[in-house]
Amino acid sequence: MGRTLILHDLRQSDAEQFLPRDSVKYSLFAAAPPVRHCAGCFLCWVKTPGRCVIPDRGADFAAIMTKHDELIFLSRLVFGGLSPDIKAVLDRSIGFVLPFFRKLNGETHHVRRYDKSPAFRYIFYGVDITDKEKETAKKLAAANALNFGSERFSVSFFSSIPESAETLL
């Protein structure tokens, strides 16, 4: 059975209460405290291939991704997208792909750095999620999966943290 990385934006107390503790199958990466935002310097492509040069815990997230078969984004839905702290972590992992481009489905996308990419699973939570937000989130998930070379992705929506965390077990 493969390993799963859970990138989450939960408070520590919620994470301890709801997230799985099986360190053999699951690895956890908390988006808080927040990592610095991507500076757009692209040094992760030209100076330290695959590794962000900003010296905080977000620097190695791309390398952590390579050790897992599935990446779960457990995120509050914010205007149809990831929460700001989770988006910052994902943006910092642009070194996971190469700075070269290829055409896929008539669109321009990055070339994979690694032979395989984890499956992406988005688990969004929030009250009063609209159909428009769901539609936007599904498009975002598909685009991110394609950009990161993930061949599989799924998206689900829940009204609460406990309800969304139940799907992890």
Second form
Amino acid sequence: MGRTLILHDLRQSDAEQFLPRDSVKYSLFAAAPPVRHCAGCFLCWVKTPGRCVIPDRGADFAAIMTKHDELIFLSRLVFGGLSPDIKAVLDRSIGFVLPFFRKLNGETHHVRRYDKSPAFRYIFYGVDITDKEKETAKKLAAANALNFGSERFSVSFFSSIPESAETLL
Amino acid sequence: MKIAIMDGSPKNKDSASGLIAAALQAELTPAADCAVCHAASHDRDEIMAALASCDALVFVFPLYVDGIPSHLLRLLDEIQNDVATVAPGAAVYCAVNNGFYEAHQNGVAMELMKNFCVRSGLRWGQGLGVGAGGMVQAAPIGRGPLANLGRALSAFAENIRNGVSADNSFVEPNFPKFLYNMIAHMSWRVQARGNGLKIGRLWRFKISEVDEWVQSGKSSDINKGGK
Ligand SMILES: Cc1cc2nc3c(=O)[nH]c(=O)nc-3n(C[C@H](O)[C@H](O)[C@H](O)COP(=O)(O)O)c2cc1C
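Next block, the form predicted in complex with the partner chain, ref. the form predicted alone:
Now the complete complex, all chains and molecules, led by this one.
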């Protein structure tokens, strides 16, 4: 298992063509075809702590996150945020943190379940990305990092899949 | 005037979004023909029919990981190219509620909705952020701790009826934050105990313990009835 986990929404053929094959460095998690969406039941907090109860591969992601120093979201930029496929995985992974609240920068956020959280790196691709969308994406990344207890995050934008994947090589 | 309210909570019942949607529908009827649609259970044709020739589209949803729940996001992504043809000139409003007390944490989700408007060629109306969503069930909307929410929803509904655009608005309950947080913490513990979880070790893991936990099957075994 690599030290960096790449959660990506590429089709299999694109993933094979563009993503790094260095499995010492990278682990890949394909968000497509999509996992089922979160049902809002909170059982990942109060019944099977740390794990989603919906039995598909989306249930594994929170545990896989714990094994990595860095989490890369390689995502189509949708309205200034993550794509639906990636978001489906992330919504299913809130068991990575505890339900309990703590105060950070004067706001409520979650207490960590584990000793550490991976750094979050957002690599967005899309055509005609607007400045407003970039602004939204940066705010989203900052908020996500706070809630998942991640101390570092970065955001970058590219106009195509090959360009975005190239930054990984 | 035709208005569609899209309930974007994946829950079918007992959701804060469902209550907010119902309160809005009551405010908007009978001045408008106003239907509520549930994004997670209605199929795409039903949803497109509900949106057709609307003057206003109102999305009511919970904040999920600082954004839009994935099933609703998928719907928005899929309709962005057609929605303006189906409901030309419609204004988009959204009421987002979140689990944390601070309503302003819904701000990013509202930006995402506004960006959806730009992409789809619809007009942006207004966003309403509702903090402490866990309280929406606690009283009738408009009374006691939800007096603020009642007022905010009335003002929001008036803007929708008049089709006007306005600055986003944010509302928190008439109830102190420290108490809300305390009750939330208590409730997590009570629910966990109800499911037979021992408080303590299960809440906090060392990363080295994860494999053992996942492989033991305890983490995913809901069918054995952990209770
Ligand atoms: C997957 C998931 C992610 C959530 N993310 C957030 C969040 O980022 N910030 C927050 O304040 N609340 C968050 N919540 C809490 C919900 O927004 C809150 O419980 C809300 O009141 C649920 O609304 P509903 O009853 O309409 O579904 C999340 C809940 C779930 C299930």
